[in-house]
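Heads up, the chain below is alone and in the form predicted alone; it's given as structure tokens.
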Amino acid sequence: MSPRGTANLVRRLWMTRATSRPLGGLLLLGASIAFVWAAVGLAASSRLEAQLVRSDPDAAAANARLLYFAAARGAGVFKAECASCHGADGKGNTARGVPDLTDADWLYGSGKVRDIEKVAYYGIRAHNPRNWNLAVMPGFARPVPSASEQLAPLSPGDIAAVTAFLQSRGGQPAGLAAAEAGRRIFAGKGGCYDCHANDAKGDPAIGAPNLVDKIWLYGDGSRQAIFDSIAYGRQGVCPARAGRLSALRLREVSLYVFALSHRSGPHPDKSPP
């Protein structure tokens, strides 16, 4: 209903009960506003819904309105079913290797909403067969480091120097030679290279990470922290919730990670336009 024929109806039951008993033509009255106003409220929720669904994902986050509207609802469907892992703020945790959805550092893709939807949809290392599952991180202290790949084992030597790489590429003290043998082993025997590129920058079409830009997925990126990542491996998983949510429902909570990690524009916590 319009707003002129929301006024118009509202008019007439005011006409109509204006003869009748005072009081009680003013209860009838305030909920028959109450009746109507609640109508028109839904019937906007469903266009806006309808609109969201039909929406290219990234249009979607474009427009401020749907954006505002699909965060606000994203939110709760945030709490219930990533909240667990991710926290509550969704700043993740590096002890559990879970990331932080509120910075511009993305695992997968490049934070736009059909990469994160993506996520939502069919997880990580998750057995759905659309799913993520290319950046396995082996574990070079094991004698068989990958199940998929073959890689022979690293010496405990050879996993230090590659962390004093690392540690030096990041800028953080490291000795030369130290560096210099990981960065030959980084480049050769270890295969590193070949997910996390030969710059270490990582790769977000596998979800590689970057190891030099000083934001860690494990650990905090101190020489234990990077050590234990090479000997042990690496291989977390994020659900899949395709099947488990509606279309709605993985469109609000996507749109709601979006504004999580962009607070200088449109954001849930802030009023709308």
Ligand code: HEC
Contents of the next structure:
Amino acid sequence: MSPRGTANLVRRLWMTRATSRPLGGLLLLGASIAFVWAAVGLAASSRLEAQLVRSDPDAAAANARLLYFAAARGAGVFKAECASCHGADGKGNTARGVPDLTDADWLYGSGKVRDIEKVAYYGIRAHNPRNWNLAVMPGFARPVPSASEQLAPLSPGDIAAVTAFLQSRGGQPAGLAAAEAGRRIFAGKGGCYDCHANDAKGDPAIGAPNLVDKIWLYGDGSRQAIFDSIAYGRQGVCPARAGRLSALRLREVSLYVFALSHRSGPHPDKSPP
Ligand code: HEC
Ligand code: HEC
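Can I have the other form now, the form predicted in complex with the named molecule, not the form predicted alone?
Below is the entire complex, every chain and molecule, led by the chain shown above.
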């Protein structure tokens, strides 16, 4: 019932001659207590809101009360703004190159709230002047693999070799000779080392994924999936939300994602402190 509806009901009961005055008084007292209770609750949550936007994002995550408050609200923001791509459970979709936000593996940064928030604000390859857009995976089957890097195309044999190299480094069976040829392409004419690092473990400063762990952004680590990434290139986009969502909502959703991926600490599924 709306506050006005409640007030009308109280007034009607108060006015009806059939109703005894003590009952009206009791109802009025009850309504007043409910009103004060709601006002106190409202004041407390607006105090927490102010604290949340003012505080350093990672300091907010270290404060269990703030984290619960933010994460509980961020769950709704995530559902409305992020779940369509990242999934209701935040686990992403390797068929579309959408990363899992619940694990400890990060393409950009190291999973601090400020890293997550930067993506939530400005996005990745999202045409926002402050977005992440430092590296694009070239398509090595194209005559000109990259618009920004000087790279020669690779033959299907070269792509198969470098695929074998990555599979062998990741502990999957691969031909020895092919893997060795692929190692030379990785460290040489392919220019792969430039973005993915010499050890192929990636670079979170530019969003180049680790290629020798068990976590794949695209596909399942099969020969075909790796081959396709190298041949066609990849260019995942995460939209920017700055200007669309308030600073408060962006902080709430960032803390929610932080809580999803840091389950040993406070978590919205667990009971509050
Ligand atoms: C200019 C930087 C750059 C170069 C050079 C480059 N990559 Fe990448 N690569 C990336 C980026 C960035 C991504 C992630 C793409 C995305 O997020 O959509 C990526 C993704 C990949 C993936 C998919 C990984 C996954 O988890 O699904 C593979 C495989 C890969 N690269 C292999 C290579 C190989 C092999 C070479 C050399 C022949 C190479 N890359 C050269 C930047 C680069
Ligand atoms: C249109 C689909 C889409 C939507 C909607 C979307 N994302 Fe993304 N997000 C992606 C893709 C794709 C990537 C990977 C980009 C890449 O390849 O570099 C990503 C990457 C990220 C990353 C980086 C993960 C890492 O490992 O470093 C974060 C954090 C993130 N998204 C948070 C969010 C949040 C929070 C929202 C909602 C406010 C959101 N995303 C909405 C598609 C989406």
